[in-house]
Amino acid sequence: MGASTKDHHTVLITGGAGFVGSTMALKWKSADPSRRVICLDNLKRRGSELNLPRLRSAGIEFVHGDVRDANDLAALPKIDLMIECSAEPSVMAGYGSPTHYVTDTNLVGTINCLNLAARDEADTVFLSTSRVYPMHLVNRLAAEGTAQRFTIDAHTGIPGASAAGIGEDFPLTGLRSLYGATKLASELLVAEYAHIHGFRYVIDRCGVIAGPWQMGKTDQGFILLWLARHHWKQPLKYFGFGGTGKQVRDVLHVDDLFDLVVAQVASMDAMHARTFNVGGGLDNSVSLQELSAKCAAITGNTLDIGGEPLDREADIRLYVTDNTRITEATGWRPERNIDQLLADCHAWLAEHEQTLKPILG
């Protein structure tokens, strides 16, 4: 790989004071402390406003500010590197009225981002989504497997895809959903603007991102959320392809997240205008129902979870990351397993447990 020349003195993480956009600022400060950290956020989604404190005693700057303004951006000092990590992130929110929200956030907001790095010549790490690929081919690749959980089909005949998950040779032909086209838009404008502008930018296509801080939700968040909901003897309910839970993704601890961020951005030369399918690989994919399961053990409560078998909108069976391309890129693969996230979690909520059960309990 080669290194990178550029002195990333000067940091931006858009939705910085998010689950993962605050991980990423704390742990920059913490490699570095004379780094200059700034995290822009607009602090919509409740429980963002729990990580200002934390950034703050870092000596982190935090401006309130949104993506969708333009002038939010344009105030801001100049900088190196940008982490774009600003997005409307549920699937869901593109289905009904009005979805003007996950457009605006999701492609008015990248053009502004990239705006800003037009005009610094900053380094972008730009986090897009599995949600790139058509709804209707990842479903596809969904076999009975057994009764805890759907397995890979490995004879599909679809490229991009084998027993070890999804690559990024995958077509991109067919409906994914709203945030779903955003993102691979999204994508489209990154490499369109470093081209006439002359910045170095990498794309990780990440699959489910999981850990401590993540304000769980049904839609995005859901390890934290089952695991709320078991600590504190919450309902549950699997919904979709006959209620049973055996649907199964794959995922990433936001640690082993940031450790490839690090490893991408100090190899930028290399690293400059590819596209990498991240996530936690087969080895820790789990389904709901296994999940279920893994919860009970660690909370020591077991919930009666309901069923309702109809599939929703934008439901997918089974999606895992095949981390190959990135793996061989980089060297990079996931060091913490499913186990390590969950007590890695399960310790967060337990320390916090007051001011956390408003929001995830």
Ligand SMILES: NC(=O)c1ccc[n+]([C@@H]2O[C@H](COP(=O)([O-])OP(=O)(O)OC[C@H]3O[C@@H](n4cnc5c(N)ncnc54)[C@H](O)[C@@H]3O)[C@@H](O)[C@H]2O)c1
Second form
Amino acid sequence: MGASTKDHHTVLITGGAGFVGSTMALKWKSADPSRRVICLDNLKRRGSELNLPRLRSAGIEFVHGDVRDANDLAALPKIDLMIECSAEPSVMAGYGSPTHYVTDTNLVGTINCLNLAARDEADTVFLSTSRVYPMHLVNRLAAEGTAQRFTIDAHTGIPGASAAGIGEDFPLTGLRSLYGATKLASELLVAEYAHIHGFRYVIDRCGVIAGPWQMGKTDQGFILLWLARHHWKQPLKYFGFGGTGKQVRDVLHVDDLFDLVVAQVASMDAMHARTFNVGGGLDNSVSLQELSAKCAAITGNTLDIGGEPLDREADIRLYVTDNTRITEATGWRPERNIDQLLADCHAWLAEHEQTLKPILG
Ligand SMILES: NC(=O)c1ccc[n+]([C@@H]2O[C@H](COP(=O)([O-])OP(=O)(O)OC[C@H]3O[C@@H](n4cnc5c(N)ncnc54)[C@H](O)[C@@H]3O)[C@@H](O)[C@H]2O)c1
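Switch over from the form predicted alone to the form predicted together with the ligand, please.
Whole complex next, starting from this chain.
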């Protein structure tokens, strides 16, 4: 990888009070306390307000702002690096609910962020999603598998798909949810703005990310939701695909994502204009049934989990990230496995039980 030519003294993290954003901010600041780290967030995500004292005590500046409002971004000081973590991150957004929040935040918000990057020629890391890949094709990869999980059908002949999971050459034509569509449209805009205005960028299409300080809820952050429900012995259901909990995702520890972003930012010339699939990979994939068993083992609580056979909008049977391209480009690979991830999350739940119960319980 080539060396970065730029000093990233002032770092802006949009969505900086959210799960990924606050983790990035705190780690970024602690890696080099002389850096100026600014977090902008409108605190839409329930529980994001819990991060404000953590940010403050680390010497991170918080701006209560909204990416939908260009003025909020224009008022910021000159930045050297932007890590774009703001989003309406639910794949359910817009199904049976108004669509404007997801489109305004994930699309208009991206444009406003890009105008700021253009103003300052700031290096930009854009967190995209595996949800850019169309659902009907992703679902074709799921073989019946075992009683516990769907497995990957490695013989579909779909480009970019293999026994290792989904790579960047996977086709992009088809429906993908408003969340996925706004992210894919944003990816295109990032490239155009960077070309016109001459700033460097990298796009990471992330699969499921999890870790402490994720305010898991039914439509986003299911690992934390599952663990919390076990911890507090509260009901859970397997939705869709026959209601037996065979659906599979690979899961990335947020600390691994941070390590990757650090490596990417340190070599922006080499990373510039590239798009990577980033996730836990096959070794860190888990079905809901398997996750229930792991959560029961960690918490000591086994739940009686019922099934709801009907599929839900935008749900998919299986997604596993093929990390080949990012590993070849950077040497990065996930270092923390799913058991460590769950142990870290459980320690966090136990430590902050009183504060977290109203949100996660
Ligand atoms: N967590 C995952 O599994 C996952 C997977 C793939 C991609 N991503 C992407 O990573 C990024 C971070 O996701 P996360 O998991 O931290 O979600 P999160 O909801 O915890 O964080 C997003 C933050 O953005 C803020 N926000 C929402 N609308 C805003 C607006 N209009 N203006 C300013 N702030 C706003 C929210 O208050 C929240 O704090 C998102 O872009 C998401 O799409 C996340």
